[in-house]
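The form predicted on its own is given below as one chain in structure tokens.
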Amino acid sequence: MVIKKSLITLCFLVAQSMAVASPDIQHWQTKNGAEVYFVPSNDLPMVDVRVVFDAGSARDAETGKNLSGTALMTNGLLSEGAAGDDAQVLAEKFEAVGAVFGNGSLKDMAWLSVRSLRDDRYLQPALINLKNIISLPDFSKGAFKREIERLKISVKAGKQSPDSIASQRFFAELYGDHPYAQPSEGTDESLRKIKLKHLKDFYKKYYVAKNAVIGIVGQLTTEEAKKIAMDLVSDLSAGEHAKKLPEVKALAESKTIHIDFPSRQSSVMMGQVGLARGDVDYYALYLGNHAFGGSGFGSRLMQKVREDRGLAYSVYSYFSPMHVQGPFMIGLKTRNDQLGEAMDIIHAELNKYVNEGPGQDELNDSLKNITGGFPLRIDSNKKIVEYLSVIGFYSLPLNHLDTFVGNINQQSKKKVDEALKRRIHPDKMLTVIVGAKNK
């Protein structure tokens, strides 16, 4: 018996001890110039690859006429119609063969992506989709069209959304005359001018493999991994990488925007300008954010205004690194009758934090729940081609996955206060509130 307890004891050590493993990332460069990271992993027989783009709604304002909307649409019509094929011809050509497609567009990026079974009966077939999705798009009037409608339709929605305001407005006032300022979805009077050939010449600029970072995770050797990065851009022009995107221009003073809104509760978003990807605090204020308002019901926020006060039902604070300076925001949502009093509390615990750090335990309780879920990250092959992804867009070390537990260690109350008191200025906040203003 002891010995049956002592196995498995052992069983579990070697197990959890493989769970926390980082993967190996292999680098290497496609002939024509993508960028392509791969991890080989024979948990399963699937493949995932994850093909990212410089071509988020930042290179909207690259197009000479600031036309915001075009980058969305660009990738988004990429599925709609391919290699003569139409959309629903693709999807049924990925659901044939079990393979699950995907696609997007944010900021900074765009991406495709497609899961797949390793037999070669269906991830070949899948991987020429998408080979053709990437390389072949058909661009037709028709889809465009339905794009455009869609696209309208999503902005004047928008419109009846708090959130949807506040969010535009408070990237609109903090960046200003930056590419992050304009929204993703476009604007009714830039969907009223955005033409296909717009889509078309972003997608020749974009779309081209300098530009690509292609991440692949799977039941694959390096030279399979190898011959299907350059399969799928092969078709692909060298073309260049998108040039460097200006530097943001910190906040001077403290503002705030009260847009009238009908409805019970106003939605608010306070911030400024925060972190690029790769800054030197960034795991002084990963870990300092965690405790002030980035670990749920285990942060201060959540303590001071839902548990104390039950002022809002979810009340949250984090960094979003980005190529250049993302945000630092704070948001919640309450009353309207209860707005000041939250307010308070808010601007009361920024300052109190800022000047006095994070208490010794909040700051071991956040050093525990960062690194003892940090193997939960890393769990599936999704969930690390998707790092792959960011890893290689960003530039970061090819070991950021390995060390960034010890990273996280590393940083003492010392760093994390004096990261604080360098990088949070709650005398310079933007403050966007969308809700009833009191009478």
Contents of the next structure:
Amino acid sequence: MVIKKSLITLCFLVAQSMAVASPDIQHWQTKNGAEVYFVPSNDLPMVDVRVVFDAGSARDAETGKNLSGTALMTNGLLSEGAAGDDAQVLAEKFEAVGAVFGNGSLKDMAWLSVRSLRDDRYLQPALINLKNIISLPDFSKGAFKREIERLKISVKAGKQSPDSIASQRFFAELYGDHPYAQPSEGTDESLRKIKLKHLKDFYKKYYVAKNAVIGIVGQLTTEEAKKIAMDLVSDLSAGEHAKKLPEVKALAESKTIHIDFPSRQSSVMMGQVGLARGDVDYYALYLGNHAFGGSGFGSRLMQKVREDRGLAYSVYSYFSPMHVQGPFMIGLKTRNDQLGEAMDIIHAELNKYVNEGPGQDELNDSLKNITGGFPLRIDSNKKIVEYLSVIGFYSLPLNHLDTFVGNINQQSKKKVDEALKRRIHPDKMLTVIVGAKNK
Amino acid sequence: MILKKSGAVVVMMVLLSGLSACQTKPEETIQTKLKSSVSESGVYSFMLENGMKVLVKPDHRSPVAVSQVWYKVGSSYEYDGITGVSHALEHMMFKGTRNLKSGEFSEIIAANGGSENAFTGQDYTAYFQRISSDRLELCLQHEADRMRNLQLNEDEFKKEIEVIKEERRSRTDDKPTSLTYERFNAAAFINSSYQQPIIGWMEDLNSMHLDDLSQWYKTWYAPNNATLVVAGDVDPQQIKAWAEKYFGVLKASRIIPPKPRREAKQMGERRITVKLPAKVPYLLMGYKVPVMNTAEDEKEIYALEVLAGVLDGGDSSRLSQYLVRETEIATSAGAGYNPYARQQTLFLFDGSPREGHSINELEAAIKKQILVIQKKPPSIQELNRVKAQVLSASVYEKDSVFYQAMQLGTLETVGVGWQKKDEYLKKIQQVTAQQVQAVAIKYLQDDSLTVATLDPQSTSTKKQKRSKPAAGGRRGH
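Having seen the form predicted on its own, could you now give me the structure of the form predicted in complex with its partner chain?
Now the full complex is given, and it begins with the chain already shown.
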């Protein structure tokens, strides 16, 4: 299946990561300080475990100047050798019992995860393997050299993608000297600079119990889940929680950057700094953005740019709430020669929306969609375990999910209008365009 | 692991089929009209009087449901000059019927908290909604409406075809690996319609008319060419009643199956180079292989699946082990095989070389792995690993109602029959190391191989303008 009618799912994902499930969440701490969130789920004989560390690329800058990529490399290297087992053996140990291992690192979070059958013959070896990866990584020279070379090629491949070029520049310009400015995957320069020692130091500092959140969903009793969580991090030192990230400074004036690139479409990213997790305006802006560019079909941007004029396949907007202010972003791709027309529409629509807010009917539609669609957000173990880690990671209240619908319903046109006016400044937008100029 | 070690297309293949847990051979569904039956895996099936199939998979874990309507039509049903018409029609299916204005179906679903979309493949076009199960009836009602009452409008089409061209630029033209994959398919198939891109050639999109879509709609959109799949918190009897109420009243059409266009025998290796602005070289290799539908011996299909698992079923599989880690020739390398297609397809390999290694070295390294497995059957450990993964995947897949519905819809629509899903686990467990070796020997032969190489050209716009289309072009880097 190659073609979907739209990118709705993608936009939804971004929006969804903030809402949470209303299953009964149990919460406790391990002795050495890891926060554990557990939801029993007895229908399927399986278990999901997700361990999240405050060890994303936002921490690269704390390691040293121009060392972006350190967080990603550290996370990636854990499973390339641990407790004397090399990457091959570690992978075999998971796969021989049908377990699925995952890991990754973005700006805020770095995580490791395992999905396994419940039967102890499969589950226990998978958990022991995960524990070794988390607590006894080898950081061998060979694996380091291999993986950093692979990462360099990935960075190189990014330079053949208009979206990736645009995104990197967008974050660099928007965040200036803030750690969010640097790409998680690093740059040519930083990857030449990173040494194995940087990774070891990074690991020691951030892969510690007090900096960890564990999400568990599956066919387990509370006692079993407690034992699993305790064992998993028992060899980690308590350490300290990572410190608060610096505040973000918003751009003082608008800025437009056009990068010439031989693509048929121009990729546009336009935005400014938006929301932090737990922001007072979160619900108002989530709702306000939904009708503007967050809901796919039916959103203003989709209507004006795609449905009315056929100018784009994908056009959207979202807030991406992070530890400190994540971006508010509008994205669009259009044939190079229609760029001007498309940008005029976006500017006009944004101005109008911030001035007038959504129509009452639009707002009602959004409310119905968000509240009526709530059960879809929590209909699988996979989604629930991801929500657990978000709740834990951002210290959201345990009843975040129970209150989500209520919080959305409490918004009014007045609240939304005011929040939009207060938080979105059309005269201070950053715009990055990648595409062939003068075509 | 920092980055996925499999290559891009193999990842695409997973998206495409995603069906590591089902299969079947063409088999007539012998079901009495309106009498429903329950399968081993808890799937209820019945057929409406007009010939429409209905499959229901109850799953009461959450108060949600997914509805999918699958049509037996896709890019492989198309012929020269109208490529992309199935997908274009899919877009226009959201543009109004005799009863609803353009976009209104989407609005109704959104107002009820649902999400909806559609997808087109080589062998199918499908429309779906995810929604609270108490709102499901709406989906069936309006899907039935647009099956027969679509209003194709010229003004809407003129805009939408431009949207589709933007989609093509975005998905294919501006993505070096996708564009290479498109050219690779075009080169690999001699006469099979699998040579055509699902989204269509730009040339064909430029000359497409509303009439092409009308014709296509009349030809293929009928209850007896469709399957309704519902999964989630539903009662099969209720679904049956709604299906009869909404779809049962629709008239059947005379459906003339597409011409077979079975692929002619390949007589020697085919090889192409794709030169375009890019940074990283990329290799694609494909061997012609049978699928469940075309297999003389079904065992071979399961053996080919296990072969793909031995080569690229996880980070411990051979391509990651030898190409990425031991020899460090590849930065990524993958293999993939999708047996759920109407026609013969390709056993794929893809990858990118590490800095300092060439595409030729990468190709030689992949061929060496093929030779190794042709000479010596896989080990018991490897076989057990693949089988364990298949077994666990059959449990994990139950975590997603959407995926469960996808499996049923795909199997049924490509002609394999949804019932094959029930046999899958057992059949995989029966595969022997010798069978895996045997299919590697039989099918991974140079004479049926196609190779495509992405040869990166400068991405600097300035140089390009000055040097015009240089005849030879430079080699990568």
